[in-house]
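Consider the single chain below, provided in structure tokens and representing the form predicted alone.
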Amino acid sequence: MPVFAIAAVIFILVEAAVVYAAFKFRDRGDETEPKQIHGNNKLEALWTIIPALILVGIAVPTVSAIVDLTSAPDDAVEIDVIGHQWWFEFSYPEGITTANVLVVPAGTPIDLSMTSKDVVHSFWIPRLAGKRDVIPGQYTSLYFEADEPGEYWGQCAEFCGLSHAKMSFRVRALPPAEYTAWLQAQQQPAVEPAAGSLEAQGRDIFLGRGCIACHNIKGVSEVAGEVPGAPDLTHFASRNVFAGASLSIDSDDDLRDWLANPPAVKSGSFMPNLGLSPDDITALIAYLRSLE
């Protein structure tokens, strides 16, 4: 606001500075110039200083922002970002890694930890926080605060491969109780369907079909190694989102053109075409929707 201030008496100077100047030397027909001022020591004295001093004034109150803004206070949330094409990692110190949706309590600092795997991404809250690269093999920080409980839509706003376009993620602010009981709930093992059910089928089919070589379950698989663009599944249900926040976890036919063929929908997907049948996804989509 200070800024602001300044700026809004500057504009207000200078244009009436130049509606002076337009009335007082306009042309009337005489044909004599006005009197030139080029040369005076004086003047251009003073119109250096008087910058000098406005931008002296400005940047106080500017650095001191910039300080508040990137300087987390030290009993912020610290979560860990990690950039994938085309999808982003979220790891909290409870032990907790999820995918496509960041959970945070409203009204407390976040800061944000960020790398990537593969290329340059750039990670986006236009209602809560500025861009900022996500960059391999270095590590950039973000910190931010949602006053209120709701939903933020973010994106990646760095060009970054085929679905570029369909790397978007969710911030979702929750009230500092439900977020407890959130990290209480996301520390919990994969539910254990019954036995005989539809859900204990897809389970069934996604240890048998491969699916445990790239995506994690607590309890039901471990991933050893390390990879690319594989989410972990252990609470799938829990998130609204999924496939770069591309695709809704509620939609049926979302989930089931995303199983019958991931590249068909979002372009150079690292999952693969497996080949399952109708029945396969059904049984599929029951099991992923018990992971809650």
Ligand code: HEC
The other form holds:
Amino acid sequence: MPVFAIAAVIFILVEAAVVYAAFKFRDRGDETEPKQIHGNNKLEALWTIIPALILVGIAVPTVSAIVDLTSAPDDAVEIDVIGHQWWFEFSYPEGITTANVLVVPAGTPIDLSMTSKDVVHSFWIPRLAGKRDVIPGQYTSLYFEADEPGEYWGQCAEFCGLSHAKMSFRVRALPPAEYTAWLQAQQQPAVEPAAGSLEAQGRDIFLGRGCIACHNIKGVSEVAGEVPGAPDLTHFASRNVFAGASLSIDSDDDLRDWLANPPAVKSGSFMPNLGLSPDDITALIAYLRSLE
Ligand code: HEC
Ligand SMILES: [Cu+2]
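Having seen the form predicted alone, could you give me the form predicted in complex with the named molecule?
Let's see the whole complex now, leading with the same chain.
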């Protein structure tokens, strides 16, 4: 706005001078050449110095606004982002770990601290913020705010291998009260299926077929060691998309295709084909969908 005000004054002065000169020195039909002049050192110096001072003046608020825009305020919500080939993991100070869907409170500044488990990725939510590289062995930060509740699409924007195109994600911005409720629900351990149900069968397959070697489900399986290289499934069904947001949790076909042979759906995926039977898959889908 200050730049606009300065520019408006200069615009009016220049236009007025142009109109004045065009009128005053118009052709009156008497064919005589006007008096010819050349240069004016005082004027030349003046219209070099004044713009230079204006530019210096503009630089002060501009630089301080740039600094303001890149550093998150102290009350920002802090969330860690970990890039994996080919999905994003999100980890909250409340001890919540989730994948593919970044849930944030609307109207609140969000301060992301990002790193990668493997190669260089780039985190990009076109409608909310610029791109920022996600680099192994380094932390980069990104600060944004979703003014309106809603769902925003995100995408990895740095070519990172075979399934780079399927490394997308969603940002779900909730009204603050709903966000608090979401935080509380996510801190609960996984829902315990009723004995003898299809869901309980699914859980037994989950425990028996090696899924627990890679996936955490709070209260059911904890992968030993450092950050596991696979999505936390504790509240899988509270999300709407999976596998880098390339598939839908509402779709039976998507879940079936995935569990039958992940690399066939998402080239190079690090979840192997585990040779599950169609009945195993039916029970697993029932269990996964019960993990609200
Ligand atoms: C060797 C490790 C490994 C094993 C074993 C494994 N998974 Fe996975 N799983 C992964 C990885 C890695 C991903 C992420 C793949 C991607 O998105 O590219 C994944 C993704 C998933 C997803 C999608 C999660 C999301 O939010 O995107 C589901 C559901 C899933 N696995 C279920 C299972 C089930 C059920 C089993 C057992 C039958 C199993 N997994 C066994 C590594 C594993
Ligand atoms: Cu990537």
